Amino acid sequence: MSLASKVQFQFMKDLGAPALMALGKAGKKKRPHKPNPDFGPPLKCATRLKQIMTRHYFLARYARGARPVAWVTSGAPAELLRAFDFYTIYPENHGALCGAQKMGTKLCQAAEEHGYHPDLCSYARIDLGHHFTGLTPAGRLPRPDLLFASNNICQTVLYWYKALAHYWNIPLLLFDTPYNFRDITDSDISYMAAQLQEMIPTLERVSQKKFVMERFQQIVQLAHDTSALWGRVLATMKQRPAPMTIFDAFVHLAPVVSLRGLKVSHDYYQLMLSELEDRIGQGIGAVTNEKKRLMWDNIAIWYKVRDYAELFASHGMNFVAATYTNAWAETIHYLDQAQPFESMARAYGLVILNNNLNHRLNLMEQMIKDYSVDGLVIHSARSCKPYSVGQYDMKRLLMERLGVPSVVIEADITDSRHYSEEQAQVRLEAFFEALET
C-alpha cells in the first residue's frame, strides 16, 4: 500500500464523495416526479440507498493501493475479509447493475468475441466482458489484489474466477462447501471451518495486516445483526397491504450483499425498517389496490424489473416474497461470534442453492403460507442452472399441495437476447386469468 494512494483515498472519502452526493442532490431536484397511480408513495430511504451505493462505487476507483482490494462471489463469507480491511467488489452485484442499465447484452457479446460460450452464466460473461473492454455503468472498477470465491451457489464461479486469476496473475481463495443431500454433518463443518482458518496467512500477506480475533468476532456479530435486520425488513411484507414489494427488495438487497459486516449497512436497514413500520402503522401499501399477493422464485430479470413491477401492479398484484431475497436472511441465525469459524461454515454451507431440492420445496411451501401468497411466478433463468433445476417439478408439487396458480417465465438474469416478450405475455395472460377468476 502506498502513502500517496492512501492520502488520495482519504481525500476522496472525506471531500470527494460528499461533494458528489451534494451534486447528485442538486440534480435530483430538477427532475419532476411522475407518480404512478398503481403505486403508493415511493420509499424515502431509497435516496439514502443511492447515496451509499454511489459512494461505494465512487471510492472503489481510488481503493487500489490504499486498501487491499478483493473481488468476491455473493455466497462467500466476506466477514473474514473485513477483518483485514479489504475493499470488496461483488461482480454479481455489478452484473445486476449492468443488466438494469441495459448494458448486459453488450458486455456478454464482448466475452463471446473472446471465445466464451453464450450458454455461460451472463454474470460471468458480463464480468469477463468488462475485463476485456473496461465498460461499466459504475465509472471504473479497481483491479483486485485477491479473488475470493465460494461454490455454495454454483460451480461456475470457480472457473470464472480461475480465468480472472489467470489474466491478472493474482491469488484465488476458494471456500469449498459440500452439497447438502440430506443434512449437514460435523465433518462437513470441520472441513469448512478449517479452510477459513487456513486462508489467514494468505490474507495477512496480501493485506499486510495481522489477523485479530476480537475484531473478527465483532464483524461477525455486526454481519449477523445486519442480516437479521434484513430478515425483519422482508417480514414486513407479511402485512396486508404490504408496505413494499419484492421489486423494491431486489434493489434494497445491495447493502446486505456488498457491505455486509460494515456499520453503514446495519444503519441503513435500521432506517429502512423504521420507515416500513411507519407505513404499516399508517396503512400505506406499496401497491394501492393490493388484491392478490405473489411470490417470485429465482434471481430477478434485471432488465425487466420496472416493467414487471408496473405490469403486476396494474392488475392489483403485489410480490410479497421471493426465495432469492430470503436467501440473505434464511441461515443468518447460525452466525455466532463465540464460534466464528464453525458458525460461518454452517451459515454459508446451508444456503438455499447448496441445499437439497426437498429443503427448497418445503421452504417455498412455508413462505407461501407465511406471506399469504395467492400465486407463484417462477423465473427459469438460462444463466443460473443450479437455481432453475427442478422448477417445473416444484411448480407441480406446490400446485398439488396448496392449489396455488403458477407460471414459469423463461428468460435470463441480464442477457435480454434470451427473453421473448410474446411468449412471456401469453403465459402471463393465462396466469392473470387464473388468479382473477
Second form
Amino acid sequence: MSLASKVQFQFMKDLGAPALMALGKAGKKKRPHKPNPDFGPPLKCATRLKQIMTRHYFLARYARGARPVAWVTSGAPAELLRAFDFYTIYPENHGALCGAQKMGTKLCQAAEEHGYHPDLCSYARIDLGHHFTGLTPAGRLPRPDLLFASNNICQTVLYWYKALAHYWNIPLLLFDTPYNFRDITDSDISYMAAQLQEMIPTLERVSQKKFVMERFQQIVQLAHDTSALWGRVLATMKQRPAPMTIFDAFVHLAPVVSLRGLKVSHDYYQLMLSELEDRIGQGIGAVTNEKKRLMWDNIAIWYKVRDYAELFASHGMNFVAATYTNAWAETIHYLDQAQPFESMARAYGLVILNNNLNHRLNLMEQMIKDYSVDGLVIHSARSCKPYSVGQYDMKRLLMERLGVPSVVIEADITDSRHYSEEQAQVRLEAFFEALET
Amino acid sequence: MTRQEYLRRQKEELGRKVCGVFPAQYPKEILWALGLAPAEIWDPPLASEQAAAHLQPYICSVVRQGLELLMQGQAGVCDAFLFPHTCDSIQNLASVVNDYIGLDKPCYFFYHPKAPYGPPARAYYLEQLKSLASALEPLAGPLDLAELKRRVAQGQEVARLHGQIYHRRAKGELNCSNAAFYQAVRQGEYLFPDDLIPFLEGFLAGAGGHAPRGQRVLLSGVLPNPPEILSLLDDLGVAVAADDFLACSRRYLFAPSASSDPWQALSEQYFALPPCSSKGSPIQERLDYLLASAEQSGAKGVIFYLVKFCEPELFDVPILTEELKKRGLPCLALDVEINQGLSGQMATRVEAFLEMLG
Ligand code: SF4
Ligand code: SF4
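The form predicted together with its partner chain is what I want next, because the block you gave corresponds to the form predicted alone; please supply it.
Whole complex next, starting from this chain.
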C-alpha cells in the first residue's frame, strides 16, 4: 500500500466519483425516452443502482495500492474479506456486464487465441480475455493482490482462478465446500468453518490489517440483513401484478452479489423495497397486461435480456421467479453473528448449486406454488454444467408433478455464438401457444 | 475373460457384491475390505442411444457413456454405484442418477478435499474415509479393521508394482507395446487385489527387455482412449515413456505410508498422489511434475488427450503447453471423444508432430 495511492483513492472517492455522478445525470437528461406500452413505469431506483455500480467500477480503477484488492467468486463468503477492508471485484458480475454490453464474444475470442477452449465457461473466458487484452466496458479493473474462490457454485471457478493465480503469481484462497449429495453434515460444517479461520493469517498478511472479531460480526450481520432485504424485494413478485420482473432482478442483484456486507448495498435494497411496496399499493405492474406468470431457470442470457423482456411482455407474460436471483436470499438467513464461522459455513455450503438436484426440484416446486407460476423457461447454459446438467429430467418431473409447461432454450450466458435465434424462436412460439391456449 | 465375466464370477463364486465406480479418486481399499468388488466405469464401448434424453450435447463423453451404461441396463452386475466428486459433470450426474432417474440400487458419493491441503482438509479427508465405510456397511459390512489393514497393505503392493512398471518403462526396460501397456495397467479398474497382484507380477516378469528404440513421448489427459492413438504410436515405433493420465498414474503412483493405522495410511497416500487438475492442484505443481517425468523418462514431447468438454483438463492445458514449449518440450493437444476412433486428420497431426520431434 502506498501513501500516494491512498491519497489519490480518497480524492477520487470524495470528489472524482461525485463529479462523475453529476456528469452522468446531466448526460442522462439529454437522452430521449420512448416508453414501451407493454411495460409499467420503469423503476426509479434504477438511477441509484447505476450510480452505485458506476461508482464501484470507477473507484476500482484507483484501488490498487490504496486498498488491498481481491477478485472474488460470486458464491464466496466475502464478509471475511470485508473485515480486512478488501476492495472486491467480481469477475462474474463483470462478465455479465460484458455480456449485456455485447462485448462477451470478443473477449472470449481473445482467451481462445491463448489456447482456452471455446467450450469453457464464458465468464472465465471473458475474464481471461480481459487479462490478455485489458479490454473492459468498466474502464479498468485493478490487478488483485489476492484471489478468493469458492467451489460452492462450481469447480470451474477453481480451475479458472488457478490460471489467474499462475499468471499473476498471487495467492489463491479456496473455500472448499463439500457438495451436498445428501444432507449437510457436522463434519462438513466443521471443515468449512476451520478453513475460514485458517485463512485469517494470509488475509492479515496481504491486507496488513489485523482481524477484529467484533468488526467481522457486524459485517456478517449487515450481510444477513442485506440478503434478507433482497429476499423481500424478490417476494414482492408474489403480488399480482408483480411490481417488477426477473429481468429487473437480474440487473438489481449486482449490489447483493458485489457489495454484500457494505452499508451502501443494504441501503439500496431498503430504497428499492419501499418503491416496490408503493407500486404494489398503487397496483402498478412491471408488465401492463400481466396474463401469465413465468419462472426462469439458470443464469440470464445476458445479451438477450432486453429482447426477451420485450418479447415476453408483448405476450402479457411476466417472469416473477428465478432460482438464480433467489440464490442470494435462500440461505443467508443462516448467517448468525454469534457464530460467524459456523453460520457462514452453513449459509455458503447450502447454496443451490452446491445442493443435490432433489433440493433444486423441491425448491422450484415451492416457488412455482408461492409465485403462482404458469410456465417455466429453462436456459440450458452451455457455459455452466452445474446449473444445466439435470435440466432435461427436471423439466419432465415438473410436468409430471405439477403439470407446468416449460421450454428449453439452448444458449449461453455471454457467448452469443452459441445462440440460435431461429431455434429459440421456434421453441418459444410453441411455448407461447401452449400457454395461451 | 471379459470384465463382465470376471465380475459375475466374483459374485457367483466368491459371493462378493459389485460396486460400479465412476471416475476417479476413491479409497478402493475400503471396498476391498468390505468384500465389495469395484468395477470402474470410464469408457464403456456403447452406441449412444438413451443418455441424450438426460444430458445436453455439451457434456463429456465419459459422463455420457457412463450414463448410457446405466440406461441401457448394461450394469446389471453392479449392486450399487459410487460417485467420487471429480468435476461438475460427475457431481451432477451422481445427482441425476440418484434423484431423478431413480435406479433401484443404492448410490454413494465420496467427496475429497481440493488443494491446497491444510490441516482442516486432512482432518476432513480422514472423516470422509470413515463415513464412506459406515455408509457402505449396510450393503456389505461390517468392516473388520484387521481386514482393512490387510487390504491397505495389498493396495501398497499394487502401488509398488505399478511404480516398478512405470519406472521400468521410463528407463526403456519394458518390452511391450503401448497398447499392451495400457491394457495391463487398466486391469486395476476391476481386478480384485488377490488377482491384480499376481497379474501385475506376471506382467513385469513377461515384459523384460528393451523398449523400441524410436522416439519417446509423454502422454497426458484423462485416459488413453481412443486406444487407436496408442496403436498409431506403436506402428510408428514411438514409445510412450511416461504418462500423467487421471485414470492411470495420477491414481496409481504413490509412496506407501508407513503408518500402522489404516485410515491414516489411506489419508497420507491420497495427499501424496501426483498433482491433478480434478483435485485443484496448482498448475505449477503439475508443470513441475510433467517436466520431471519427461526428464526422467527421456520423453521429447507431450501429447495431451483432451476429452471434449473436460473442464478440469482444458483449463490447465494453455499454461502447461506454453511453459512446456518454453522449456523445449513440444506439445500436441488432441480433442478426443472416447470410443470414436482416430480420424485421418488426427492421425496426420500426430504424424506431423512426431516428425517435428525428429
Ligand atoms: S457460469 Fe457456471 S461454470 Fe461459469 S463460473 Fe458461473 S457457476 Fe461456474
Ligand atoms: S473427462 Fe473430465 S469432465 Fe468428463 S468426467 Fe472426466 S474429469 Fe469430468
